[in-house]
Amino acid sequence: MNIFRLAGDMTHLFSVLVLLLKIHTIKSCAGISLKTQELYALVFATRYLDIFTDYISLYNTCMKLIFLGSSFSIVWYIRRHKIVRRSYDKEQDTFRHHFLILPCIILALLINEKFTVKEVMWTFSLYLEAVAILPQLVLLQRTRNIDNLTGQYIFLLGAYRSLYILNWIYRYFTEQHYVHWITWISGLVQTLLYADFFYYYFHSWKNNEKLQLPA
């Protein structure tokens, strides 16, 4: 654990709390992609298969439970909550997210650090997380007008991954034999997908304007 890893974890946690705050208090999921949330639920379900078999620390277990519980709760809210689901824009959220899953499975089977069920599923979760934000970004481009909480949620997600990159750089120079190419490349791809959003986010913040993405 180091300051970059901790900051990344807290930023990731805050992003989830912001989204849950929006959904629970405003009773609205407007501007939120169900497709992305389903992909994140799959990411955490496949990444944390070891939650009841490999104990690392209380902190680690609690974070796993939080991300698992929150991801499936968000999907339930958007799909089943009698008020929240009315604000879901199904006509705009049409990205075919299923087509992201199969290539990630194939890639995980072909390129992994160890050919075991847990390791392949872990690798799959890394590949899938790298592209899981795509349906959300496409939805934001279609709707264009982005409310503050949705904008903060996406910004915090991108910031979490950026902080993790700093964590990897720090560990590379402070720990011997710390090399994880799959994790690094997946994280870099994920961060690059946020680049356009970051540009318009900071532009709107600098000019005190409402955040909008180009169509």
Given for the second form:
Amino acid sequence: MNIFRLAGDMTHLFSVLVLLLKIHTIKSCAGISLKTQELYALVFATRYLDIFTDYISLYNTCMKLIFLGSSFSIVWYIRRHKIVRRSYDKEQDTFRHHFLILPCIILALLINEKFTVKEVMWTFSLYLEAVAILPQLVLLQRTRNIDNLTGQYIFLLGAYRSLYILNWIYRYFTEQHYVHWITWISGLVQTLLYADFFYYYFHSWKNNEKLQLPA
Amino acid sequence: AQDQSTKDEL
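Right, the form predicted on its own is done, so what does the form predicted together with the partner chain look like?
Every chain and every other molecule in the complex is listed next, the one we just looked at coming first.
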């Protein structure tokens, strides 16, 4: 464990807690893409298959349980909660996320480190996580209004992956044989998807104006 | 071997 990875995990944890807090307190999911949340639940479900078979550390197991619990409860809130579901913008959240899942499955079958079920599912979760934010970013472009909790949520999500890139660089230089192109490339693609959001987020914060994404 | 992989990451 290094400071970059710990900071990344904490930022990631904080992003899901911010989102849960927003939905739970104001009983609204306005501006939140259910598709992105479903994709994240799928990412965690396919990545943490080893939660009961490979014990790595208490920290690792606790964080996996928190991420699984929070992502599925966010999906439950938006789908089932009688008040929250009314604020879900079904017409705007139209990104066909099935078009993301299939290519990730195919890519995971083609490019992986080991052709086993667990490894292919793990690789699938990496590819899917890289693109899972797309429905949310498309929704933001459409609705154009970004309440600051949603903006903070997306900013924290992007920051977590950026910190993980620093973690990989650190581990590359401190641990021999630590070379994982699949993890690094998908993590880099994911971070680049946030780049333009970061740009507008930073400028709106600097000029202290409401965050507007260009149409 | 475990810590050489990224499986110890979340």
